[in-house]
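Okay, so here's just one chain, in structure tokens, the form predicted alone.
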Amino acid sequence: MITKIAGSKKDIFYLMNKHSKAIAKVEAEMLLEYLFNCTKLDLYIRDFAVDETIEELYDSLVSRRLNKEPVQYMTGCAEFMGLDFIVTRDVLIPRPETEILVNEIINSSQFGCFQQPHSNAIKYSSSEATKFPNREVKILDLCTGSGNIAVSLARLMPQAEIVATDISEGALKIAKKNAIRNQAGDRVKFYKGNLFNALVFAKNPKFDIIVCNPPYIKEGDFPFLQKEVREEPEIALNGGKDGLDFYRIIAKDSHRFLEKGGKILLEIGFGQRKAVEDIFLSYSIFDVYKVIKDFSGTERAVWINLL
């Protein structure tokens, strides 16, 4: 139960403070930058009026907070590679963590071909890698959710061909926004349909690489799941049984799309990595090129050359 502290002097940092033991600083700050309509710097340069009912709002939204309910679906958005996306109950919660499939494209593409693997990657590969042609890079995002990541490539490749697809109706149109919110609207194409089936009516659908963050949770870990997790669309989450189903189902027809020397860069869950490479690599076709850890050190990301 949430109880007023009398005698407090009513500005936004008693506000800020009221509840630091119960939720994070961050949290905080997200609440109140929802509450107030500013932004974060706003919230330490600014005077706002602190009153009863200003209390009582940002009591009822801890509240909410405390019953494990996710910030970002109660303020209805969420920073992915400094961008603001809406979000909704239809699409998955961007993470920081999948920043780094954004990263790692930009990175490739704008040296022409792949860096060495830096410190926190593993390679695998002993062949120099295949150069992107001369022209502009088509990406293909599958499973795009919210589009935070066909959008953010959008804004910082500007040479780049984006093609986003999802089975969510739902979350295409919170995508198709966000493409508009963040000036990519003319920029991302999307279908609906399942992975590769919706490209039946795209035109030339080959590319020349092929990013997914996809549904990797096992069905049976969904009950032991933080709460704050299980209130995220579980389309968007379930994996199959053993959590590798959209891996194997990419393995399996991404050749199709992928010109002459494409590559595949996939987000995996903890524990995942050999499963994945021993799905990709019993075909003949497929390399794995390296592994990408997070900043925990966790295996987050693989790449994988179509030979």
Ligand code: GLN
Second form
Amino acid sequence: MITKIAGSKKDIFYLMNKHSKAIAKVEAEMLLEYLFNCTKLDLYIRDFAVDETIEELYDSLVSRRLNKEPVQYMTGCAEFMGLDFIVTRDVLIPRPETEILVNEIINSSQFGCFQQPHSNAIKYSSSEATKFPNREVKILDLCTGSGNIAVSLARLMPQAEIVATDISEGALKIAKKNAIRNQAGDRVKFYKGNLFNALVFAKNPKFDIIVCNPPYIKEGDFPFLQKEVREEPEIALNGGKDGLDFYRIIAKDSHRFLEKGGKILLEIGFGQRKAVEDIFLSYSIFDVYKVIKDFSGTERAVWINLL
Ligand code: GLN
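What does the same protein look like in the form predicted in complex with the ligand, given that the last one was the form predicted alone?
Full complex below, order starting with the chain above.
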């Protein structure tokens, strides 16, 4: 707890404004939360003393930021779906756009798309109802990274069964820590391996929903990425020559891991919608039924049905 230093003339608002031309307010807040080990609300309601040491520390964090170091790697945490996630250089920093995927899944199951048979009892004959048992939704999160999608789903869908995979040992370590940090340590099963290969040791690996925010940046685009993005792990970003490698594997293998009527929800990069749809439609066992735009109007996610 920092107490006010007698005679100190500077307060937290002095710091918040000090570099306001250089960094965004939200970033200043994140750095100050880290520096004072407090919440955002605390910044505005508590009385913090700002001495020379604190000011120097803040200045040095800001200069690291100006050298394009992502704030989340400096502070070691990121917010996603209102939850707190640990992030290190082993994981992609969770993006607000990815929250769209979590919200989509929550909404789709709330509206009874996967909860059978009670709400749809009239629609299904009894034999169909047995094929579609009354049980909790099973969700697979591929390329889980920090575990942001899997852990948020575990928290927000208390009955869902959630499995998450990642090829990176370092990322899985963080994802497991994030599950524990968010009281979901016993709710997500983690497996290490490349996409579906990770599931060789999983019991009955069949899911109602497969969700994935795969690496989707074209290899050739790397030199042109913002410097901040290039600080993130290449393994979490590199989608191969045309950025579509992961969609191809998911389209080829996912049917073996989906329950009847199962669905796939994929995050996509700018301008990739048509190419991703074509990959799935070329198998004639899929149907694209919804495309979701992000806050800036960019097509950001696609829902695919297994027919
Ligand atoms: N699932 C994580 C996210 O959505 C990591 C994705 C990745 O590493 N490509 O942020």
